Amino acid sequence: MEVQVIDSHTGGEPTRVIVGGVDIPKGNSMAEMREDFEQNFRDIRNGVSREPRGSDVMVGAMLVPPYDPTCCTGVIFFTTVGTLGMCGHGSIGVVETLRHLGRIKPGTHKIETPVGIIEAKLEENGTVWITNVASFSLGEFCVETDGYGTICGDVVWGGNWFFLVGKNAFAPEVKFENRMDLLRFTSDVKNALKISEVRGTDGGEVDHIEVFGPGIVPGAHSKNYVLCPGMDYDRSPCGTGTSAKMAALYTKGELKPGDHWVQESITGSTFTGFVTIEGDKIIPHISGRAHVTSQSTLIFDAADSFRWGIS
């Protein structure tokens, strides 16, 4: 079996997009797609994001037709332990990855995901600006850690649950040199919340912590380190997460619609985004770059214990 796939990285984040070798997920929408990819495709996830060919940080992407005929294509985003409804740093590099094909050029183009359809504009100096789905505020919650005490942090949909822990809080400092520090911090903070039942409105886990630090790159508001599903973090300030924080701020009334805000990550690149009120609806706009690394064919060798990844 071989899988063409073609790698990027968006903010030092790589993404993996499957655009042949693989059978079209079922269903008669892209969330049943993403439920049928989710139970019925786990071999090929494995496969492609875990090692020996992936790792922990890997995020895939898989390219599907869409079904609303607006969007340019469908896409299923996946970890090495699951799919995500959606993902920031990886829709800026399925951008990044069409253009590469040629399927698509600067302008402003809709793209379908299992979370509802985001609108990605590809300028002509590379840069992406996605409009996310509408993100809210489930306001602040408290766990009880096993290493850290009492630790508090708002619950935010940002296309994804995330914790925001707060400023208070008894966290290591955002470092880069204090990365393993912070992944066992937010690892215990996140199955504390867990073992809390502090779950999304829909059920779903609260599976990304967010810790924040000052800004270090010039015109940068904070400085993060978020944990992804896969138990490692993410190089780049995380789309997803960035407008969870959007979201929070602006609920707070510490950010207003329109004005800018600068995310820097744990390895110093930077996300741009700014919110807009639509109704009730708080819809976050982020914007970054993603390069394209490798184009290249994954082989499944059905000699190769090792073909569906490393478990």
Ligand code: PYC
Given for the second form:
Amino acid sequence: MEVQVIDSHTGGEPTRVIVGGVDIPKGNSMAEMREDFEQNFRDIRNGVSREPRGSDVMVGAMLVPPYDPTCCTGVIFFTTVGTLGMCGHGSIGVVETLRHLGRIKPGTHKIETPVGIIEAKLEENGTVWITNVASFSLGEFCVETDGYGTICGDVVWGGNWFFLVGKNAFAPEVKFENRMDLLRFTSDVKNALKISEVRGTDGGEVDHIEVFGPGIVPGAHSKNYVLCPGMDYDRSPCGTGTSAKMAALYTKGELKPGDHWVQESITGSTFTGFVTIEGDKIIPHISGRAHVTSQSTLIFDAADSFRWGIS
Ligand code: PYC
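May I ask for the structure of the form predicted in complex with the named molecule now, the form predicted on its own having been displayed?
Following is the full complex, with the preceding chain placed first.
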């Protein structure tokens, strides 16, 4: 079996877009297609995203025909362990990939995801502005961790479920040298949320843990570390994580609609964002740019016992 992919990175975080060689998942909506992908495409998901071809940090994007004819494509984002509702850096990667393939030009394009339609504005210089799905905060929850005592933070929907760790004496300082400590801390918090059965309104696992510190690069309002479901950290500022952060700030009266928020990642890359308000909905907008790094054919040799990845 052979699968055609295009790799890119957005602020250091990889996106591997499947552009050929895989059957289209079945279903009467993007949400049903996501479910079919979860149930029946595990080998593909693992083989494309896990070692030896991928890594714990890989985010895959399966392009599918959209149900909404106004969209240029549908997309199911996946990690080494499951699927994502939405993915900000991945959407920017998909847009750059479609531009690379000559399928889209600068302008505004709609993309259908399992959690709703997003809008992507591709500028001439390659910058992409994503208008995300509506985001909202469920407010503060506190959990007992094994190694760090009681940790409190906000549970927020930004297209995925996030726990935004509040100011905390036990959280390691958000700097690159501390990434192993941050991995231990956020893994402990994630485990505590699971044990305490803190979940999203749709019953979804709160599987992204975000810690904040002061911004370092000029203009950044904050620097983050985001633990992703594959148990590795986002190299980018995390588009859905930045959306969640801005929604939480707006809810607390700390960010006004239209005011720019510059979120720095643990690697020093940045996304700029703002929120708009539509009725009672908080709509996050985030911008960044992706670069294509390779266009290749993945070969799945039937004689290779690791062809579907190392589990
Ligand atoms: O950019 O939204 C994002 C994201 C989610 C997981 C990794 N990146």
